[in-house]
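This document starts with one chain, in the form predicted alone, laid out as structure tokens.
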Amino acid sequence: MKSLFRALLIVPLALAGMQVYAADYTIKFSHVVAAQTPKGKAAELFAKLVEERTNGRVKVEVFPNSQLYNDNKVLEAMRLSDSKTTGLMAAPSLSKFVKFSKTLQTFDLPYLFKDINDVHKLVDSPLMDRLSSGLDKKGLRALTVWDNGMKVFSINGDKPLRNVPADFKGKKFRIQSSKIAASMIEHLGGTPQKLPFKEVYTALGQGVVDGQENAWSNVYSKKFHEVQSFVSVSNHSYLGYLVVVSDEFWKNLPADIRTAVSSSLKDATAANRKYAAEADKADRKKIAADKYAKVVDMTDAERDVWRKATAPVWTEFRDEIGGELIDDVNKLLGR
């Protein structure tokens, strides 16, 4: 009986001891892509680093594949959140922020970047603060930018996308919620159609849309290439993600916790760039090896035709984004 009493006494004491180490704060990290993508892997690394560096005071729960929210709903939930202990974090594509920030539309401009190094030059510069300014007034705190990669075009049909507007004419293309992307498709000769990311594979397979634009890792991880005939290596714009968190939650975190989360995010961002660069090469090779869709390289001369065809988009959105800001970005990039 005494041994039973001791056992009963030990259990609640042990449980009480465990509660000392329970997390003080929870971050729910929602994203819409697969866990093995550059964004998915970076989110998992971030979660691991935060828990280590805060000694378990902060627990990060990662929800891939729209398990918690899609990108539109997570931003609304984030803006409405007033919890001081549970914060929402997400990494929606930059195009998703159009209704909150006109300046972030800069990233959608066709052929703004020569390559991914140009992107890093911009996001690591003080100009990024100007590009994301004002989000805090919308209940969002911008933290960093994560790569996916440069976008390529895919199409279902008997010929690849090469000549504009001939190869785009009569074709419907899935785009993100971006007025600039819509204008770009129209200037290339096609018809834009906005669709949520999780609906793209079915829409391509059923012919609701003929083609789409995306980075290599999304094309491969979501098997878009299995329902497409060609992938044209256009590299026409950048697909990146703005990592944001509930502003109210962020402001109420203790300074030491914010420091630990920020350092974890910095290291996860560096890893994300590595993951994205690796995926660009590896997923392109996998797509070519699968032989569902033929990968079609484009010459600089062919891309220049696309660049000229989409140049009016810059003029159309110059005042909305801010002419001075666009000029400063071009100056930074050596244009």
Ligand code: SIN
Given for the second form:
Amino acid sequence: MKSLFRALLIVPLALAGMQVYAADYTIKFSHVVAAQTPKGKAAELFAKLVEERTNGRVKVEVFPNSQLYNDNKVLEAMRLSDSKTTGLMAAPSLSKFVKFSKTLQTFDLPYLFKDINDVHKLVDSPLMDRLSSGLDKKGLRALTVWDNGMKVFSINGDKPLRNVPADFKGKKFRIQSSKIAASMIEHLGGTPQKLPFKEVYTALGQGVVDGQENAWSNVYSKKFHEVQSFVSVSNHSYLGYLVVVSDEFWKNLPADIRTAVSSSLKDATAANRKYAAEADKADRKKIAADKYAKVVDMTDAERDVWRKATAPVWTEFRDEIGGELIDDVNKLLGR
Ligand code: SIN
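So the form predicted alone is up there; where is the form predicted in complex with the named molecule?
All chains and molecules follow, beginning with the one already shown.
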């Protein structure tokens, strides 16, 4: 008891000798994936850079693995938040903005991107402002785009997904809250089922769904491959994130703080692209080496059959997204 009393006395005295300031602003960065993924690592780097560049005036707390919110709830919470000193930030996948933006659905169009270089061409172009416009009216401020990578399909059972629609027939696939992903699965011959990310492993393991689509780092870090038989390298669409913050919080930040946060995000974005490129290769290798699920490469000709099968999705969503915008994106990507 005596020593506890001494300790209680010493701590405030020790702190009195140090310069300890409370932060003026706190950013709670919520995400749903593991800390070692490209998004998780970029969020940690962002937190460190912001604290350095604001001399501790802004503290960033990162919450991985849906600890704070799942993706759909975080956007609602962000829109409702009116604190000027505590801001909610998140990086939900572009597919999860479906309730707030018709134009961002462009990113879900099957086979829009040949590879990640195509993605960067679009994201770094002035068209990105058109794609994300209007979010501020919904209380969300779009700040940058982070990569995960191209998506692959995994499935349980005795044969991989290769032939469409035959290999998709009678199979259920977990998708994000994307209308385009739902239509794409139907055109491939399967049945889509929307589920939050944190339920996917259990749903696959218990056979609630037979398969799913995701980037390599999510498959590996959440162990989806341990409850799947095959992974087909379809590269059919892009998994990327829009980093957003409550518009109200953002507008109320002093200009020097906004500059420091923006420059930290710029550097975290550059690092994220590097992390994503590394994870894409490394996690694919780890999945193959684990030998739970067999990795099945696909030829360009096979992918072309999938592309043709899913082409009607483009027509179905053309008016909703905006035909002129789709044409401009196609032009930029050299189609
Ligand atoms: C994420 O990468 O943030 C989650 C993607 C998913 O819901 O599949």
